[in-house]
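For reference, the chain that follows is the form predicted on its own, supplied as structure tokens.
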Amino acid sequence: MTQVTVENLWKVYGDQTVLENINFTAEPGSFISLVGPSGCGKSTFLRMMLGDESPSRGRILIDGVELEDEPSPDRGVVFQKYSVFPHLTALQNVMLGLEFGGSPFLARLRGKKRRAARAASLEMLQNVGLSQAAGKYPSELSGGMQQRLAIAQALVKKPKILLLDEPFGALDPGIRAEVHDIMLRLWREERMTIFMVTHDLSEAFKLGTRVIAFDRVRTRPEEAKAYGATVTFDLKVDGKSVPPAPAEPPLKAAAQ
């Protein structure tokens, strides 16, 4: 599991200051539900610990590493609208993923590779419920069915730490509460850090195990662009914890 520290964390564009001062450490496992209210930069949060945005000041750490400022595969990252491919199955926009991993020129590999990735892709479906329909075009998927395809492609590749940009906020209700289960089964099984954008306080509090809101404090129109959002609460949920570390293997155990 991954450990995230956030220190002094600061993004300004231009003279428009959007982030200040944010600061906070998540323990490894955690899933930090991001709240607050529209443009106060929860999303653009999201892009500096994917490594499309750089911090304007102060860094994020990973496991004491200060985050690389590109995206790489150990973030792996779901948005709302569904970022599938229109013109591949499911197997393959889950396989894509592995494939340009392991031949980043033509995405393509052979033999046992393939045959691994195959076998790799088929299990993720099989674990967000689409084993049925990993020979289904997007266009034949329901959005819930597109939304469980696109966290397989997040998770096929075992990233340390998911981003979560509103993932649910577009399904019907009795579909986003099938999806948050699969979600939090993944999110134990997986043992990752999680990072997820909400509006939906509900939804925040039923999966997080930690709400953190981002809002600015600053409100007169002198102060707009001056002061960004910084972190106004900081919230451990009860009853939620972080997945326990898997049991050791009892010869190992044994032999200690």
Ligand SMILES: Nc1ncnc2c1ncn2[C@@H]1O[C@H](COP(=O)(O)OP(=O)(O)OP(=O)(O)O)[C@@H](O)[C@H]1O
Contents of the next structure:
Amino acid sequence: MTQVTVENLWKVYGDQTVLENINFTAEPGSFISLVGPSGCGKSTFLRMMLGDESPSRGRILIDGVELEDEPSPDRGVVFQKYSVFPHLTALQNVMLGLEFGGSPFLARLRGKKRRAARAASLEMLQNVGLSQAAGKYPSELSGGMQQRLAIAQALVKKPKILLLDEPFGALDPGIRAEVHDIMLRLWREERMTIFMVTHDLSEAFKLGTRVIAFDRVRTRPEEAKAYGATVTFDLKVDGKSVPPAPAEPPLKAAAQ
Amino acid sequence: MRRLINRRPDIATRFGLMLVPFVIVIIVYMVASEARLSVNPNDKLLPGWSSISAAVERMAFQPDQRTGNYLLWTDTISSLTRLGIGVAIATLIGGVFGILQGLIPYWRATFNSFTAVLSMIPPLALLPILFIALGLGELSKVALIAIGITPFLIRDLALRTAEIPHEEIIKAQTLGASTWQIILRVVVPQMLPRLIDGLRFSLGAAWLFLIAAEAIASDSGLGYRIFLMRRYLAMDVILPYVAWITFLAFALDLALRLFQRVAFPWMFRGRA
Ligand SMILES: Nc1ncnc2c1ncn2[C@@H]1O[C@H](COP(=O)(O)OP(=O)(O)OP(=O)(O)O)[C@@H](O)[C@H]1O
Ligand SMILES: [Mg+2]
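Next, give the form predicted together with this ligand, keeping in mind that what was shown is the form predicted on its own.
All chains and molecules follow, beginning with the one already shown.
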């Protein structure tokens, strides 16, 4: 399991300070909900976690090592939109990660390796309840199905850290509860450290082991640009703890 | 009364309406032709149906007395060959360079302005240079078509590539993809149908360059023939040739559209 340490992190765009002085340590295997008003820099923080943006100051450590400054398979991601590839079927979307890993030049697997990747991907689709939709293109799936597909696609690489940017924002409450259960189950089984941005406080508390809020402390208009958001609220969720490590991970190690 | 913008013709009406402008053009032509021929039976400007169909018969279904060729078909084959080779070269170069320019920041920094400037050169102004450098043969005609549409294809595809959501590119990297793998599995498959769109839009220009090159130096081809016939004011040949070129252009466009639907079903499925 993976520990994430954020040290004195700042992000400045031009003359606008977006985030300032963010400090916290995420325990291995924790599920961190990030909340805060629109525009306070939650997505910016996730982009820095991904390595898509670099911090203006400070650093992010993963198990004590500064993170790579570009995206890599140890950090999976599900965005609110555009997380899956429109030209691939659901099954192909999930298999893609395994094909990247197993075939550097063609990114296509053959024979035995292909059958193994296919089986692992089908199992992952089943985990998120999409067995029936394996042959469909994303445009033929509902919003909730697309997000579940994006989760399956990210998890097939067994990332140490999973980053979710408002992944369930567009779902209706019924489907949302369903996807929450899937998410919690997979989190326990895979023992990832998860960061989830959400605007829904009940979702934040339902899923998270810890809820962290970003917000601006100074709100006077003339100060708006010079001061960014920082951690204003950091709460462990009662009665929730990092799940104990199961003897053996239930999902067979299909990745790599 | 519903607003005009909300009133939609049903399918039969649509079909009928579609024919209206064509029928009007034909009727206007026939009336005008009739009027001129009744004044002067030897008038060449607007030949009647009988002389047009005789010309078609002569060009398409009887061997030429001098060469023994069926001229319409040999002209069609030489023109389509030139067009096909030129367009194929342009598509290949446009595809490769467009994707690199849209995806790789260092490539874009190097070539973006260069292709922008290249695309401003009027290709027809290059034709004399091509004739001087490459001779009057097939090469210079094919080169004109390729040079004429490649810059557009590169720039169009570079824009489309840059429009791929950043999220997709990030996602691919989190799945462990290298730059090459991203090109191969994420960018190229999504850009092929866009490239076909670009190709469809540039076909008109490609025909223009083909006919211009054939008009100036050639011994066969659809463009060569209509410019040759101009000397004899042979409107009875020129008009059907123009109609035939139009039909070929239309059929090519349709074929590309159908190919797109068959080859890239993901673009047309579901709600997309
Ligand atoms: N590339 C960029 N260049 C300049 N400013 C940026 C850039 N990206 C984000 N910002 C600014 O940073 C601030 C934070 O943006 P961010 O997307 O992180 O907000 P957020 O907390 O995710 O908001 P939301 O809840 O609406 O998604 C915004 O004011 C935005 O204008
Ligand atoms: Mg955001």
